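In the form predicted on its own, a lone chain appears below as C-alpha cells.
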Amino acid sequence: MDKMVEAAGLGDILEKIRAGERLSTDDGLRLYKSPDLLAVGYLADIVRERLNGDKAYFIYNQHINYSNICTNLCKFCAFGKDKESEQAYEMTVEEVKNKVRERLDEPITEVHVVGGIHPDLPYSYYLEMLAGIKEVRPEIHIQAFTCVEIAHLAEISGQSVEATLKDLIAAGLGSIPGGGAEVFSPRIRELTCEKKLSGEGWIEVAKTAHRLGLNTNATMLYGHIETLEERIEHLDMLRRAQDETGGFLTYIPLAFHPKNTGLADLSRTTGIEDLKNIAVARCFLDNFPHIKAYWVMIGPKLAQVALSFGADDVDGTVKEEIITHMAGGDSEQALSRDQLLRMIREAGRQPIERDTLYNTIKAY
C-alpha cells in the first residue's frame, strides 16, 4: 500500500502522517486534488487506527426539529420556511415534551434539538423547552441549538453569548451540535446565506462554549459552489480553534442535497466526493478525536465504507430526521441498533455504543 501512495505522488504526506506531523494547508489541498481515492483513504485509515483502533461508535439518539420557521432562508436549505409558508410549523413546549414521552420505552441517551432562526419565539420558550425535556426524561443528555441559534438567542435575550450559554446550561443544555457552519468563506456566505452568522462568529460561539466546559461538534456543508481551497480554509479555521480551546468532539462533513433548495440545479455529491471529504478531514484535523460518517446524509452503505476511509463514528438511531429529507434525502428515517451493529461489524470494526461525550455505554 505504501508503494501505491508513493505512485500517487503522496509519499511525503505518508511520511508526515507516519511521523505524526501536522499537514499543511497545501498538503490538504493536494489530498483533495488527488484522483487516487484509495491512496488518500489509506492515509486517513492510518490516522483513524492510531486514534481509535478498530472502534466504531454509534449512539441511541432522537432528533427533534422544533420549528422550520426561519428568517435566514439560505439558498442551500430546504428545511427553513418563511412563517407565512403553508409548510411552516412550530411546536409548543408541550408538543416537544410529547415527542420525548413517545419514546420513553427506548434506551435513548441523547435528544438532539435544532430548528430555524425564528423571528417571534421568546427567549423563555427555549429555556422552557430544555427544562421540559429534562422534566420528562431527567437523565437525558440534550445536544441542542447550533452556534447560529445560540447567537440568535443571545440577541433576543439582550445578553452576551457567554451569559446566554450559562442560562441554557442551567436549563439543561449538555452540548452543542455542529450545524450552521456551512462553509466559512465570506464569498460563499455572501452568495448563499448572506443573513447568517459569519464564519468567524460561528467559531467565536463555539470557543465561548468550550471555555464554559461545553463540548461542541463541527461540520462543513460541501458539494455546492465552494472551491477546494475554501474547504481547506474551513478545516484550517476549525483546527486552529481546536488548538486554542480543545472542545470539539467530532467533525461531520455534510453532503449537500440540492432538491427543494435555491441551488436545485446542482447535482448531488458523488460517492468519491463523500469518501474524500471524510478522508481528507481525518488526515488534516489531527486534533479532532473523531470523524463522523453521517449515514442520514450519505446513506448507510457509503457510511459503512467510510469506516475504512477515516471515519470512526456513524452517528446513531436518529429517529425522525427532517432537515435532510426535506432536501430530497432518500436514506431511512431511522436505523435500529441491530442495523447499526451489523453495518459496523461487516466493515470489520468493533461496535461501541457511546453517549454524547464518547463515554462507552457498551462495547459489543
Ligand code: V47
Given for the second form:
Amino acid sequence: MDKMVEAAGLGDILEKIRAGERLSTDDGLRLYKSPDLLAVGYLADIVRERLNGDKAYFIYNQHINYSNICTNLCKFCAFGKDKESEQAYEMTVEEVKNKVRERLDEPITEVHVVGGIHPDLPYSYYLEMLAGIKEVRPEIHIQAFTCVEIAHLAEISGQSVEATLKDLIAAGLGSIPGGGAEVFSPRIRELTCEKKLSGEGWIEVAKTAHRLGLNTNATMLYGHIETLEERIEHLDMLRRAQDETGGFLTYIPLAFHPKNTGLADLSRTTGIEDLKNIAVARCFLDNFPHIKAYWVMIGPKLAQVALSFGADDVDGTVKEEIITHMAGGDSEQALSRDQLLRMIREAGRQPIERDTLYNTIKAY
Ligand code: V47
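Having seen the form predicted on its own, could you now give me the structure of the form predicted in complex with this ligand?
Shown next: the complete complex, the earlier chain at its head.
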C-alpha cells in the first residue's frame, strides 16, 4: 500500500500523516486533485484508525422540519419555499410535539430540528417548540437550528447571539447541527445564496456556541459550482475555528442534489467524488474527532464503503428526511437499527450506538 501511495506521488503526505503532522492547504488540494482514490482513501483510513480504532457510530434519531417557509431561497435548495407557495407549510408547536409523541415507543435519543428563515414566526415560537419537545420527551437531546437560523433568532429577539443561545439552552437546546455552512467562499455565496448569513458569520455563531459549552457540527455542500480551492478554503476555516474552540463534534460533507433546485441543469455527484470528499476531509481536519458519511445523501451502500475511506459515523435511523428527498434524493426514508448494524458489521467495524455527544449507549 505504501508503494501505491508513493506511485501516486503522495509519499510526502503519507510521511506527514504517519508522523501526525498537519497537512497544508496545498497538500489538501493535491489530495483533491489526485486521480488515485485508493491512495487518498488509504491515507484517510490511517487517520480514522488512529482516532477511532475499530468503532463506527450510529444514532437512533428523528428529524423534524417544522417549516419550509424561507426568505433566503438559495439556488441549491429545493426545500425552502416562499410563504405564498402552494407547497409552503408550517407546523404549530402542538404539531411538532405530536411528531415526537407519535414515536414515543421507539428508543430515540436525539431529535434533529431545522427549518428555513421564516419571515414572521415570533421568537417565542422557537422557545416554546424546544420546551414543548422536552415536555413530551424530557430525556431527549434536541439538536436544533443551524447557525443561520440562530443568527436569525438573535435578530428577531433583538439580542446578541450569546444571549439568544442562553435562552435557547434554557428552553432545551442541546447542540447545533452543521447545516447552513454551504461553501464559505463569498463568491459562492454571492452566486447561490446571496441573502444567507456570510461564512464568517456562520463561524462566529458556531464559536459563540462553543464558548457557551454547546457542541456543533459542520458541513460543506459540495458538487455544484465550487472550485477545489474553495473547498479547501472552507475546510481551512473550519480547522482554524476548531483550533480556537474545540467545539465541533463532526464534519459532514453534503452531496449536492440538483433536482427541483435553481441549479437543476447540473448533474448529481459521482461515487468517486463522494468518497474523495470524505477522505480529504479526514486527512485535512486533523482536529475533528468524527467524519460522518450521511447515508441519506450518498445512499446506504456508499456510506458503508465510506467507512473504509475516513468516515467513522453513518448518522442514524433519521426517518422523514425532507431536504434531500425534495431535491431528488432517492435513498430510503429511514433505516432500522438492524440495517445500520449490518452495514457497519459488514464493513468490518464494531457498531457503537451513540448519543449526540458520542457517548456510548451500546457497543455491539
Ligand atoms: O444546510 C440544501 C443542504 C443542509 C440541498 O449536523 C442540500 O449532523 C444537498 O445540514 N442537495 C441541511 N444538500 C442538512 C444538514 C445535516 C443533515 C444531516 C445531519 C447533519 C448534522 C446536518 O442540507 C442545508 C444545505 O447545506 N442542502 N439543499 C440539496 N439540494
